[in-house]
Structures are given as C-alpha cells and as structure tokens.
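In structure tokens, one chain follows: the form predicted on its own.
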Amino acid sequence: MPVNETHNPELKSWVESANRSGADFPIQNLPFAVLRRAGSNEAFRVAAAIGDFALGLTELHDTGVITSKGLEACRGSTLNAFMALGKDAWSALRHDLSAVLAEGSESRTAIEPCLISLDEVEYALPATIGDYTDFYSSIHHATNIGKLFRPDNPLLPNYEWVPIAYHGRSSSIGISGQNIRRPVGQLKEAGKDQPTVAACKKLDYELEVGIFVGAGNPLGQPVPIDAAEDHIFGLCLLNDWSARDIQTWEYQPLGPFMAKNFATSISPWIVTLDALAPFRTRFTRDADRPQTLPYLSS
C-alpha cells in the first residue's frame, strides 16, 4: 500500500471537528461503517467518517459529485459489495472523498447535506460475514492464553511454526455494546468424579483485531502470502468472548466449541489497509526462535 497525498499529515477538512488535535477520524482516516439515524425506520446504509459525522454515502451519490463504480457499490446495506471488487476501486473512492472533503473543495455546498452526527446514529454489522477464523497473531497471545490451561507447559510444539486457530460461529458476531448472555455448559470441578450443567462463572474476553477479507479466491486455490494484501479491505477491533471453565472441559481434543461461539463483538468501523499505510513498520523474529516457513514469509 503506497503512501500518497492522502496521507499527508498536513491535509485538513472543511468539516471542522476532523482537524482538532486528537480527532478520531481526520481526514487521514475516511473509515466505513452501515448505519442509520438511531431509533428510525430508516435503512442502513454505508458511510464514511469525518470528523464528528458520518458521511452517507448514497446520498453522496445521489449529488453525483463522485461518480465511480466503487461508490456505486456503496449504495447498499453493506460492504459486502464495495469489498469484492478489490483494491484498486477501495483505493480509488478513498482518493475521491479525501478530495471532496478537503478544505478548499468545490464540493462542501453539495456534499454537506449528506453528513449526519454520529451522536444521531446507531450501527449495523458492515459486512455479511459467512465466515470467519479466529487465530494467534502473536506468540506472546497463545502464552498468556496456555498458561490458563497448561501452567507448566504453555506453548505447545506447532505453536511456533503454523497459524493456531479455529473457525467461529460468524452469526454470533454483533457491534459493540451488545448484550451478553452468560453461556451454560458442562463445568468439569477438580476432584470431581463427572461435570455438571452450569451458566459459566468465568466470563473472560480478549482484545484482537478484526481482519476483513475483501476479495476472494476460488476453493482450492491457495492465496501466496506476497499476494495476500490484495485481499485485506481493512481492520477492526474485536473482543473475542469465552467462557474459561467450559472450554477447559471441552476443548480437548477437537478444540473451542460452545465456550467460544456465543458472543464476537467489533467495532462498526473499518479502517482500511490503505489508511493504515504509513504506520507499517517491519516484522522481525528473535533469532534463538524457530524461523517462519517460506511460503509464510514475506
């Protein structure tokens, strides 16, 4: 993902709020959401963020200010669309509304009727999620988590070597700020003979990142790891809930089951891969540590 003009520290935005110092979304950012005016019967629909407010972007559309097949696809309620065409259309809208939002734009008269006070809205998922895998990206994760398991033996010998994970429930994945229904299932107490049937007594989350994958590949066709950027529309927050006194029952040997699959949150907005540009820094592997494969080295 180059760098560019939209990346400039220095670029600032008719709309006010995104210059402030600190801001959440400058127009550095420009992430998306689906969303509607809370508490109406309105559709959802996809926005970007600027500043305080949210960008709608079919009635960005409808100005015909931008016309590109990229916010063409941005009509409906969800990313779903807009995500599959790839990363030159994500890349080329991005370009498009850092300049119709900067200050200075011709724009501003058309477009500012179209922006809506996040304080006015309530979200929706961003995407239909088929499916979805959960997985350590860090060695340090997968110790703190074994430890909960295996005090004396944390780290298990593939987990150096592959991408520990397991697939999820995806329709249990909501927004933030949903509720949570404490999970019950079968609770194993030590010393005792046999588990019992219980609401679990230790609720736990983590804090991870959300990976939304845009553009697919057909079954069986493997996605080289050089090429695998290609593919990643934008990142998340996540709080990936579990209930620990179920899964140390039940996750041998087959791994999570119902203590992992009643409750994902993330967060409504998507920051994309091509906003987070020029905060990459490289990787690098301590070298007393079993080193990364080939095919996933890049």
The other form holds:
Number of protein chains: 2
Amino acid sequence: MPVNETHNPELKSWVESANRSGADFPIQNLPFAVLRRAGSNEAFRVAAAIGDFALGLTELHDTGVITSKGLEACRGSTLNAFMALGKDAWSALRHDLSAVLAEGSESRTAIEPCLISLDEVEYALPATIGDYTDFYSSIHHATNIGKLFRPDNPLLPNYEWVPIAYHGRSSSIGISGQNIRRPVGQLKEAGKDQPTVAACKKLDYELEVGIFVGAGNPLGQPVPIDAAEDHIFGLCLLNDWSARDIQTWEYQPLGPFMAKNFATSISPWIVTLDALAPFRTRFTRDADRPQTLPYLSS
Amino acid sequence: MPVNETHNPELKSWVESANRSGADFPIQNLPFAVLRRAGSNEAFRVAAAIGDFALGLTELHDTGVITSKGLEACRGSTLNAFMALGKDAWSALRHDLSAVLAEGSESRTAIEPCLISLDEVEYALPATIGDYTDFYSSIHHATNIGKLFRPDNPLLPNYEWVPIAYHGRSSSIGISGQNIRRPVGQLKEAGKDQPTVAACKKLDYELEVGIFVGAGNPLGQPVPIDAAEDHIFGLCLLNDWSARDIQTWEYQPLGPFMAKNFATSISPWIVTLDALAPFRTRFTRDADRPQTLPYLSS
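Would you mind giving the form predicted in complex with a further copy of the same chain, to go alongside the form predicted on its own above?
Then the entire complex follows, led off by the chain already shown.
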C-alpha cells in the first residue's frame, strides 16, 4: 500500500484543531463515521473527522466542491455503498478530502458550514454489518485465555497453523458508550451436580481490532492473500464482551454462544487502511515455530 | 397455538391440484416463498403455494380482493416486512388466503390470473437473513457426531442442560438446487506432523429444520419461553453442509468455522408455524434424565 502526499507528516489543515500536537484527527487520518447532532431528529449520515469537527459528506456533496462517485456513495445513512466501491474510490476520496481540507485550500469558505463540532454529535453504527467473524489472532491472548479454560493445555496444536475463528452475532454490535445489560445464563460451579440460572458474575471484555471488509467476493471464489487489501476498507477498536462463567459451561464442543452474543461494542470511527500505510510493519514469526503455509503468506 | 377452520382436513380448493391425495401444497398448508418466472428479468416477489401453483401476492394485492396490512407488506422482494408484523398479521393473511382459495370462493375469476405454475418458477432466498444460529438440538445427532470427533466422550455434560449452539455465516445461505463449491482447506491426518492444504475429502451434510424468527425483540430484553411462538414465523428444511476433515482440525476451541461456512442450503418454501398447529406434540424427556430448567420450560 503506497505512501503518498496525503500521508506527509508536514501537511497542515485550515481546521486549526487538526494541527494540534497529539490530535486524534489530523489531516493525515480522515476516518469515517455515521452521526447526527445529538438529541436531534436529523437523519444519521456519513461524516469524516478533521480536528475537533465532523465534516458531513452529504453537505459536502451539496457544495459541489468535490464531484466523485465515492462522495455520491457517501450520501446515505451507512458507509456500505461507499465501501462496496473498492479501493480506488476510497483512495480517490481520501485525496480529495485531503486537498480541500489542506491549509491554503480555496474551498475553505464553501466547506466551513459543513463542519459540526464533535462535542455536539451522537453516533450510529457506521455500516450495516452482514456477518461478523471473531478471529483468535494473538498468541499471547490465546495462551492467556486458554489457561482460564484449559490450565493444562492452553494452546491447542492447530493454533499456529490455521486461522482459528468463529462467527459472532451481528445484531448485537453497538457503538461505544451504549449501555449493556449484564447477561443472565447458566452457571455451573465446579463440584456442583447442576447448573443454576443467574446473572453473570465474571463479566469481561477482550480489547480487539475490528476490520471492515468493503468490496465483497462471489460465494465460492476465494480471495487470494495478495488481494486481501483490495477488500479491507478500514479498522476500528472493538470490545468483545464476554461472560466468562457462562462461557466455561456452554462453550464445548461448538464454541462461545450466549457468553458472547449479548454485546459487542465498536468505536464509531473507522480508520482506513490507507491512513495506516505509514505505520505498517512486516509480519514475522520466530524461526523455531511452525511457519505460515504458502496460501496464507504474501 | 389454536387449530381453526383453515386447518380443517375436509377443506378443498378450487385449485384442483391442491386436493390431490399427497399433494405438498393443499389449502391447509399455504407456505410462503420468493420467486419469479425462471430465466426472466422479473423482480423476485413473495408468493404462497397452492397445489401445483404459486400465487403471486403483489398480483393478488393488485386485484383488491384482499385488503390487509399483511398483504401490503408482501409486495416487496423479501418476506421481512411481513414477518416483522407479528403473529396476528400472519394469522389474518392465512385466513384470507384460505377463504379466497377455498372451493366456491367468489374471487376465483379475479385470482386465477395471479397463479403461476410451479414448473415455471425459480426461487430466491425468502428473507434477508441478518443472523443465523445453528442449534445442536437432537441428542441422537449430538451423540453420533460426537463419536466422530471424541469417540471416548461423545456427549458432553452440558448437553442435557443448556442449549448448545453457534452462529453460522448468513451470507453463504442459499436456496436448494444451487451448486456448491467443494471447499479447500487445511487437513491434518492423525500421526502427521503438519497439515496439508487440499480439497475436502469428507463432505457431509446434516439435515436440519430451519426456523425463521419474524418479529424481533429489543437488544437486552429476553423473550420468555411462553412468548417464543409470537416470534417464530415458520420453518423450512436446511442442509448444513460440513467439511468433516477440515472441521476435525480447526474446531477446537472455538467451534466450527471454515468447515461449515462455505454453504448452507434451505428449501425455498417456509411453512408457517400456524400451518403446523395440528401436528404438534408435547416435549417430553425421559424421567431418569436431567429435567429442563424452569426458564426453558413452558
């Protein structure tokens, strides 16, 4: 994934708060979310973040400052249409947003009315999520969690060979900050004959990274590992809420179910893979461990 | 669930093929599907089955013979809007369809042009499926499958207490008759050091019953077991395709993943819970086995 002028660390925006040291949303980031003014009846709509502001993309489209297929696809209440367009459209809109928000842009006067203070907004899910897969992708996490459930055998032999994952429940994914109801379920204490039904006593969460797959593939046509980046739109943070005492009793042999499906929280902003290009580092594996099979390496 | 005049086994239809002994679609059944004329560019649309015909419900609505909120909700390309209306609307449409299709109905002339021969149709998924959960709900199946993976310990201690289930991949659910690509994945033979990547050699399927949940519930508000039937729209047949050799290697500790998510096939017709009322029988469990906990009994 190429680094280009949108990643230049010297680039500044006419939105002053974006240039502050340590700002979450400098002009090099430009993440996407779905939001509206808090407490209003406005339609939720797609926005990009810049400094302390959200730039409403429907409003931006209406200014006529940017005309592109990508921006047109951002006029709805979810990012799905834009995500489905694929990498070239994502990259083109990033370039256009960077250009019109950069210091010295002639579009400043037209665009300023499209900015909403982030203090004033509330968020919705950024996309309609059709399927959600939870990958068990850190060996440190897998070893630590494995010790909770199988102290004598934390890391199973398949772990270093095959991606271990399961499907989650899409309909219980919510946005960070929403309240979560503590789940009630079957708990079975060691040494007891029978389970009891009670509120979870061991509520936990795993801090994970969520990946939004944008452009899809026809069923049955695999995506080669070299083409994976054409499909990945961006990343968010994700809390994988887990009822450990319910999980201990229910999870064999088919994996987690009620212990996980009551809630998953994601951050409202999706940071694009493109924005992260300067920070990437190569995958490595210790030479004395099983090496990744060729179909999983690029 | 009450038995009423729509279930009367003596009831006959003016669609002669519905009265044939052993007909799949007598007037007592009236299942729903989404279809169009095969090979055409028509929009897929909701239909009910009667004898050897499908009754297009958009066309039926246009005749004005039935006016109801339920029939209006059937004018789209999926059953979701109708299913979301709940039990009273489902039952009302069943009564209306039964009345206008019954022998002696004055509406015959108006309705006959809305019939399409089942020989001429092709099907789409009857609903947009947001989440899909696979329950491990037969003790005979669980014991038999358990023997394949854990010959010494086929039925785990939780099985008779807590519903064991996992989430499937909604996006790979298709309609019966579609081709399925044999999956390629990691196979690990017993005694070998390493897995190999190859086409599945042990392709299998589990013959299951699919349940369409219609009316939903707000996140965090459980549905009491006594109210479950208010939410269940109907049933279909389901083939749960399974790559047993891939499953053996990948399924611990998080359950089935690639071994299952390549395909699930369902029958195109959804038979309503209402239509099945006369055939229901009470749940029983052998007295010497653990009895169902009260929150799961009604």
